[in-house]
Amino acid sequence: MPRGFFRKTEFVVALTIGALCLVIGTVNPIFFTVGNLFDLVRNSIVPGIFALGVLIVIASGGIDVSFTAVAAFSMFVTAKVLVPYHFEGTILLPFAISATIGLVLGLLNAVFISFFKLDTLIVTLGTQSMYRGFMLAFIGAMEITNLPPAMIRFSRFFLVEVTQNRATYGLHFGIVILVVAAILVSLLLRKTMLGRGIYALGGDRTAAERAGFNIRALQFFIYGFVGFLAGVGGIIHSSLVRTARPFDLVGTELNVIAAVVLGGARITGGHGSVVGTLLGVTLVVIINNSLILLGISSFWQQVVLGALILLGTGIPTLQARFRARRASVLVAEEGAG
């Protein structure tokens, strides 16, 4: 075992999951069932895909905010393109016209942050406003229900399907896309020089650009693939929900950014991983779908959430301070020694 690996934020986070299942189950064993096990893991999958994303640019010392919208507009005007062509296909095609639509949004995001030198939650906040507002005044605001076939038999589409007390369960075949989605960060950020290039803005810009990375190629890379997974994670949203609707996922990426925070990521930038983040998903989906089954009213859910962000960023940043001080009581003692 790595020296260490108790003190990891990997580890804390685990803990408390298991933690929180077995309380929740000991209180009411519904939580266990198949069923409702099934209904986490869908419910974690458009979060968990958004998620990877928002990890990547939080490990390079930025912000987005505007993933939700742009989910929301690339999902909505898939649907606006396909539906009066009365669209037969398969459900790559609404998959890559969505995919397509985040990534040139995200590029626009790149744009403002990379040739302008602006904020980045400055930009995806005005972007975020811009995006929805274009969306429902020139596109459409009223919710499409008959959606492509492709879409409604994506959402049937399941891994395993398991009967219990005469009502059958499903595992969404969305899983698959997540899990695969995690891999191919994972790698990106471990294996590649692409990887190191993110890390090392978020740990220091200046450095960063002495060591030769090519700053504004990162960063349009960076937000073009959240814009991408945005894409993807609201073809998933809309087919899981079989509707489009523009107001939808309004709110959840202060949801998904606690889930990141908690994982791990640190918000000045540098730190983060896959393992982290996808476990700070899986407690923030508990912690929504879950604390009903305590009895505990869902108005609770964001105090407890809002509680969990303090605790995951306070400790790290006092145990940092933790270390510097220590730090310098011991160059002190070699100094007066």
Contents of the next structure:
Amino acid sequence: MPRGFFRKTEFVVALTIGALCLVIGTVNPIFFTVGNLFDLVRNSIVPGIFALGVLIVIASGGIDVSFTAVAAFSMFVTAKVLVPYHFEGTILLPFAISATIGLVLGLLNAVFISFFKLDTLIVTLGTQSMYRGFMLAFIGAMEITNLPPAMIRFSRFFLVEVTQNRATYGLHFGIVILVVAAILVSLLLRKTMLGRGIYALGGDRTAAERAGFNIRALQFFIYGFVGFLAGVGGIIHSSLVRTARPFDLVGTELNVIAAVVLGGARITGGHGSVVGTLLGVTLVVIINNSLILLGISSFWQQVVLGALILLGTGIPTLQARFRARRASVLVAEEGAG
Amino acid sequence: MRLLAITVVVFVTMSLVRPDRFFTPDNFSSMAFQFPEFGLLAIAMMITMLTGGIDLSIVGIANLSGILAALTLTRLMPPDAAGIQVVLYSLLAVAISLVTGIACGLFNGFLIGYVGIVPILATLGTMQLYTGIAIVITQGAAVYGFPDIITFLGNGSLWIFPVPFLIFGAFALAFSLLLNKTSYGFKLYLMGTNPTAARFSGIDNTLMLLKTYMLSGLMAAVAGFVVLARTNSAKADYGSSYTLQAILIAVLGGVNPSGGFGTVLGLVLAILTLQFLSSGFNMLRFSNFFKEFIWGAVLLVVMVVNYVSNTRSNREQARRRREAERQADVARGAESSVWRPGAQD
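Shown: the form predicted alone; wanted: the form predicted in complex with its partner chain:
Next comes the full complex, and the chain you just saw is listed first.
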């Protein structure tokens, strides 16, 4: 077991999740039924995929609030393109189209961020408003319900099916996509030079530049990749709800960012892991879906989430401060002795 | 100055395109009713951005304080209240909303200044928290039905000036004076430019953060009250898109997101530009969504133009400096420009 394991954010978050599950499960045994657990998994697929993108951006010291607008845009445009042709083919084409659109929009973000060195928050706020406004003004504001059959089939594409109490529950296939994406991002961040570059950029931009990393290429990769993942997440989302709604998704970006931050990624860059991010998403999804099971009105959802963000970011900050103070006291004592 | 030009160009263009509709007293009056609410929020956003921070919770504060004020007026005030009683309860409602705003702002300042959470995260958390509290209090429903004296604040006019416009004008003036004429303003700009230098020059940064976020909360509460008065109702999820708009206005008005630069005048010009644009587009029968698109585009274009002109002027300065050095070398004579200290050993 590595040193400092028990102090790691991942461990604390996992512990919180475990405790929360026990409490909810004790109060209401429904929590531990297969149906509920499969539901939780289903609800974490899309935010999980988004969160992997956000993790990369935050690890690089930036922030992206436009990814939900990118997801809605890619998903809706894909549906808009395919529906008139009565597309009958496989689900892979919608994924490919949507991911490509997402990639292009993400690269557009990168153009502003990289060539004009603008603040990433400002750029993505601007493009969020642009992408969404453009879609609603020029492409359409009406939801599309007659999605291609492949997307409807995808919504019933289960990995396993379990029958309990005469009802059948399915574990949605989307979880495989999330797991594969998580493994890829994890390998990318830990095993490749690109990943090292992303952490380096987040740690200290100047140092990364001196060390020979091509900052511009890194940024194009990062924001393009986030857009790509957003496109994938968008298609999964509209498949799961079986409609392409242009008003969906935008507005949930801060929840995803909160999940990533709760999972231990530091908003100042340079830190964050895939495991932590997935744990953060799990925590937020459980809170958003299980308060009712505790007998707490869903009106409390945002209060709990807000309090959790403050505790989750405040406690590590305070710990770091005390540690720094103790270290400086030690140094001072050594100097005196 | 560039912004002033943009404002004038937008104004003239809109006036030329639809002189019959745009250049009319009616239109000016309706614009003067529309912009004060996000103008007030933009001031709240601006002062936190001057410290290099950001306040994502302003809309949450505005709604929460509006709801508490609304409950004072609907639950606390007896339904048969009349005359002076109504005035007193209305004053109480104003006081409650302002105190709520100050309290929320102080909590933000505490989290950022004392606990040390990054502003964007602290206010992301409190945004959820304040909105959540507002939802819990109201169970998600709107609170409505206020006395005339309150709705007058949102919909009435004094002579030709709409009351919200006057409220905004008064606060814009007050903040302009606060930033330019007081030691608080001076310290704020210094801290935003260089927090370390500010600390070593004896400024208590923590206290400054506390004061700034408190002021931001106060302004958010004022904005919340104006919304309440105009719509004659209060709800937990009003104006969720205003956060973005407030940032947009501040940045467009020349506020530097990393702190230290920005004026109230710039902010006012930015608001006017966006209001001219959106009123004009309305008249040209563009949808609201088109407006959303244009606002995002304007934000990015202005940032890019700023960046390009800054790098150009930096390059120009560097060129001039090199030129001056070269001439100084020539004046000093050839051998002194070749000589370098320590070169011979």
